[in-house]
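The chain that follows stands alone, in the form predicted on its own, written as structure tokens.
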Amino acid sequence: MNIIIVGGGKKIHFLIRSFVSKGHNVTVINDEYETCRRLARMHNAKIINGDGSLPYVLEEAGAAYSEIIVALTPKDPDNLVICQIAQKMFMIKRTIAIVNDPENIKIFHELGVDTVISTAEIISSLIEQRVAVDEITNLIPIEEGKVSIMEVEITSDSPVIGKTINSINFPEEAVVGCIIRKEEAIIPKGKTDIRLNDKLIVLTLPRVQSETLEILRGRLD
């Protein structure tokens, strides 16, 4: 599958690695030259320096033969334009966009964007559940927040250090899908142990995010 990612900032590295590891062809468009140079050195992906809201840049990125576009720029209008151009000019089947203002969610849906992700709504939901936002370094909602993937770093006061996955009493609605250990990505099995400074990629339903973090970190702030 051919996937285009526009923007993304510092959090784009995991997304690229995830897509590439699954055999997808990834093209990244970013308007910051130094970011593009860094991405080109680190990833097996096509990197284009340019404005992803311009049709000729999307054409250069191969939009005509891509199946998915992910708009992650910090500007909601740009993300909307990117998705609309991708749909109407290049017939891209699936569009995904970040919105910074939750009030734009309805507008994005009405104008045809398939999946709209509001980081503000996610953070609000976490606070309501008494989850410490600083415990989560990455959060990706699936199906508009029905399911979430969170990245949790294991610090020295975590009660799960040295324990195996199958010895930890996780909620049934939470699964550790990957462990990032230094530069290595590990798909954990039941006997995989958790170590200091591991980053756990955890798939959860929203109602058990708080409980899952309490298990991993031993406290709620």
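For clarity, every value in this text was computed on a predicted model and none was experimentally measured. For clarity, a rigid core is taken as the largest C-alpha set superposing within 1.5 Å between two forms. Positions refer to the first chain, counted from 1. What changes on going to the form predicted together with the partner chain:
- K22 shows a C-alpha shift below 2 Å between these two forms [criterion: core-superposed Cα displacement of 2 Å].
- A movement of the C-alpha atom of E34 falling short of 2 angstroms is seen between these two forms when the two forms are aligned on their rigid core.
- Core-superposed comparison between these two forms: the C-alpha position of E151 differs by no less than 2 Å.
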Second form
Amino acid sequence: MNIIIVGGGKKIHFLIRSFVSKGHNVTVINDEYETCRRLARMHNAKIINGDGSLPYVLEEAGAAYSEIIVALTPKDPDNLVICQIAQKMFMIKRTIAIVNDPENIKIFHELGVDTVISTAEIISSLIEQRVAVDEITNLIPIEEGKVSIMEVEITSDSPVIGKTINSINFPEEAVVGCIIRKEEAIIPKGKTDIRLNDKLIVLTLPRVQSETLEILRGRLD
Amino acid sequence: MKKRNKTDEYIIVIGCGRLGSHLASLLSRDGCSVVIIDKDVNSFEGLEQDFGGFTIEADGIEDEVLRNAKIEQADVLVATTDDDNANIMIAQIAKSIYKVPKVIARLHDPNRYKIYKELDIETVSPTLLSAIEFQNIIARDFAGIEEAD
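Taking the form predicted on its own as the starting point, write out the structure of the form predicted together with the partner chain.
The complete assembly is shown below, putting the previous chain first.
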């Protein structure tokens, strides 16, 4: 697929690398000359120095035969205009924009941008999650978040106390890899039971993460 | 056509630069109720002494600011900031979301004219207007010289 990325701070390296490694053709538009030079040295992607909200710059970037455009500039109006030009003048179907002001999510949707991401909102919800759930620690995303490892402490209100691993109805994509009981580390088998104050090291796919937590903790919050 | 009483007209001007402040002063003198919005509180010093409207110190691209300015009651909204994309965004919010009957945006960079046209936003481009005016004066003067010959 042909993907155009406009703007982007430090995160952009990661994004380009991930798209390129999956075999996509990536074109980056950035208005800072030095950034463009650095990007061109580091990545196997087409780099264009210019203002991505100008139609002729998008045209040069091959917008007419691109399938996806991602607008990551720090200014919300620029991101909106980039997506709208891409959609209306170049018929790009998938438009993705970052918004800095979460209030703009709704406005962007109403004005036709199909995916709107608010980093402020995502980060604050992650922080809230961490603050609210202090018995879950070391949540490590692995392989760009495809798998996560978390450490869950079994508190007295957990519904799985006294149960054996094979009697707990875990989702297919979750597994308890290790139980830390006092000073000891146990590699659990089906017959291993779970006790109070155990720390479970759980490996899950992101889509079943909250389901798994609910099973272990008996609540979702 | 029956002419509307000007005092009925409620106009929001975004951006209090040279253009915005001048326009707001003219409209206020005409008897319209005018609200002008700008991020920079010092910009309001550019308004005429007799400006009778309201000033709001805030960023006009924020939805909450527009709502505080009672955008849903506005008859006209003019976006005159020096950022074309901000003007485009404000104009579309006013037009598509709040259904303001008349929305006009200032077009800074004539290269962007196509975008405004594509998005169906009425524009005024000071740059283009000046260029045309210069051209007219030059053409007129040349015509004058030719006639004199």
